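Only one chain is shown below, in C-alpha cells, and it's the form predicted on its own.
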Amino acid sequence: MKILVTGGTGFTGKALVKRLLDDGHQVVAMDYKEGLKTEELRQWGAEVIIGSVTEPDVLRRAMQGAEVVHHLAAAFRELHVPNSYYYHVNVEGTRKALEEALRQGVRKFIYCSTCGVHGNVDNPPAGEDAPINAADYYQQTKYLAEPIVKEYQGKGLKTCILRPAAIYGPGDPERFFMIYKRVASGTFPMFGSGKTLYHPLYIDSLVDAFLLAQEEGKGEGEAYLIADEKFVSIEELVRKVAQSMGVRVNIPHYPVWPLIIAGHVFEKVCKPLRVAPPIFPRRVDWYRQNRAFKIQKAKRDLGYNPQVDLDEGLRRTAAWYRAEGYLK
C-alpha cells in the first residue's frame, strides 16, 4: 500500500516508517522541516514531503494515492510559542488532515493521541473509560482532537485512536536518556516516595499497534490505550535501568514540594526570556502522577500483544545509548 506518516521524522514516526518500508509498503513521510533524519528516511526509500499539517496544499500532495494515514504530527514541548500554537497544530491540523483524507478516499486514518489525556490516574490501572484529566496544553489539545476524529468516522472515514503510554527504546535521544544519565552518575535523587506508578511502552510494541490498527475491520471508531504488559513504580524503573547498564545506583529521597514550586517558578521566569527552563511542571509530574493502564481492549480488538518485556527493552536501549556515544 501507499501509506502516509505525518510527523515521520520523530522518534515514533521514524520507527514506523522503517517498519512499513521493511514490510514492502510505499511510504510518504511528512514533517515540517528538513534535517538529518529526513535524509536518512530518503536513503531508506521513503518519499519525504516538508510542510505543516496546517497547510491544505501540503496535505493534498502528501495524501495523493494513500490508502492509510498514520497521523503522528503534533506540537510537543515547543519553546517560544503561545498556547494557541498547540491548538493550531494539534487540533486544527488534525481536522485538516481528516478533511483531506475524507476528500481523497483514504481507507483508514489512525490518530496518535496520548495516555496523558487521563492525567493522574486516581484508581490505577485505568482503562479507556477512565476520566479525562489532561494536565497541560499539549495533553488538552491532543484530547480535543479525539472527538473530531470520531466525527469523521461518522462521515464515512474509518478511524482509530491510539493513546500510547511512555514510549522508549533504541533511537530515542531524549525521553529516557535523562534517567540513564542520572543512573550512570551513580546517584538518582528521588523526590517523593518513589512509589508513583509508571507505564513504559517499548517502541517496537507501539509500531506493532499501529500496524494492527491499520488493518481492515480492526478498531474502527474506537480509542485504545497502548502500553507494555506491566507497569512499575518509578523507583523500580530506576533500579531496572541500573541493572540494564550493569551499574549500582544510590537513590536518596527528598520531599517533592520544593521541586513543584521550582518547576512553576522556572517556567514563569524562563518563558519571557525565551530560554528552556531546567525544570518545569510536566517534568515534576513524573514524580507524583500515577500512569498505569489496562491494555485488555487493545488485546481483544486489535490482537495487540507486546513481545518485549521491560528488562529486555531497557537492555536494548542502554546498548543503543552506548553505541551512539550518549553513554560511556
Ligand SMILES: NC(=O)c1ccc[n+]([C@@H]2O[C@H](COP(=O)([O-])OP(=O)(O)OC[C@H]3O[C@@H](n4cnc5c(N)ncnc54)[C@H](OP(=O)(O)O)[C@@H]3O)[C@@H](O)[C@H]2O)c1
Contents of the next structure:
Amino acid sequence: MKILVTGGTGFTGKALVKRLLDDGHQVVAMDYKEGLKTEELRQWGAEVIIGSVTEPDVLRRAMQGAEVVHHLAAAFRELHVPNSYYYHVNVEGTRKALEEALRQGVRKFIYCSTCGVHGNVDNPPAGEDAPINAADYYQQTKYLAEPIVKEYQGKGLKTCILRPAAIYGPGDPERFFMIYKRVASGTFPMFGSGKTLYHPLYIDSLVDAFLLAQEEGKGEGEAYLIADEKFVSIEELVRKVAQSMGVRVNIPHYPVWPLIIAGHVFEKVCKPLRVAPPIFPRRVDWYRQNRAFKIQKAKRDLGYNPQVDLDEGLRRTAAWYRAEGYLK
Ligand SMILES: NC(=O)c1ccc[n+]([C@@H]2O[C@H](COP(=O)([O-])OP(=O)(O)OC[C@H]3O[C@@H](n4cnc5c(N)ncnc54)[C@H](OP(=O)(O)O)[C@@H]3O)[C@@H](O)[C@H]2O)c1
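Go ahead and give the structure of the form predicted in complex with the named molecule, now that the form predicted on its own is out.
And the full complex, kicking off with our chain again.
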C-alpha cells in the first residue's frame, strides 16, 4: 500500500515509517523541516515531502495515490508562538488533511490524538467515555480536532482516532530522557507525594496500534485509548528507570505548590523575553495529574495487545540512550 505519515520525522512518526517500510509498504513521510532525520528516512526508502499540514498544495502532493493516512503532525511545545498557532496546526491542519483525504478517496484516515484530552483523571483508570478535561492549549486543540474527524467520517471518509498515553522508547531524545538524566545524577527530587498515576506506552506497542487501526473494517468512527498493559505511580516509574540503568537513586520529597507558582511565573516572565522557561505549568502537571487508562476497547475492537512490559521497555530505552551517547 501507499501510506502517508504526517509528522513522519518525529519520534513516533519515524518509528511508524520504519515499520511500514519493513512491512513492504510504499511510504511518504511529510514534515515541515529538512534535516538529518529526513535524510535518514530517504535512506530507508521513504519518499519525504517537506511542507506544513496547513498547506493544501503540500497535502495534495503528499496524498497522491495514498490508501491510508496516519496524521501525527502536531504543534506540541513550540517556543515563541501565540496560542493561535496550536489551533492553526492541530485543528485547521487536521481539517485540511481530512478534506484532502476525502477529495482524493483515501481509504482510511487515522488521527493521532492524545490521552491528555482527559486531563487529570478523577476516577482512574479512565475509559474513552471519561470526561474531556484538557488542561492546556495543546491538549485542547488536539481534542478540538476529534469532532472534525467524526464530521468527515459522516461525509464518507473512514476514520479512526487513537489517544496514546505517554510514549517512550528508543528514539526519543527528549521526554523520557529528562527522567533518565535526573536518575543518572543519583537524586530525583519528587514534588508532592509521588503517588500520582502515570500510564506509559512503549513505542512499538503504539506502532502496533496504528497498524491495526489502518485495517479495513476496524474501529471506524471510533476513538481508542492506547497504553501499556499497566500504569504505575510516578515514584515507582523513577525507581524502575533506576533499575533499568542498574543505578541507585535517592528520591527526596518536597511540597509541590512552590513549583506550581514557579511554573506560572517563569512562563509569564520568559515568554516576552523569548527564552525557554526552566519550569512551566505542563512540566509541573507531571507531578500532579493522574493519568491511568483502560485499554479494553482497543483490545476488543482492534485486537490491540501490548507485548513489551515496562521493565523490558525501560531496559531497551536505557540501552538506546547509552548506545547513542546520551548516557554514560
Ligand atoms: N509524546 C507523547 O507522549 C504523546 C502522547 C500522546 C499523543 N501524542 C501525539 O503523538 C503524535 C506524535 O508525537 P511525538 O511525541 O512523536 O511528537 P514529535 O516528535 O514532536 O512529532 C511531531 C512531528 O510533527 C511535525 N510537525 C509539527 N508541525 C508541523 C506542521 N505544521 N506540518 C508538518 N509537520 C509538523 C514536527 O516537526 P518538527 O520536529 O520539525 O517541529 C514533528 O516531526 C503527535 O500527534 C502528538 O500530539 C504524543
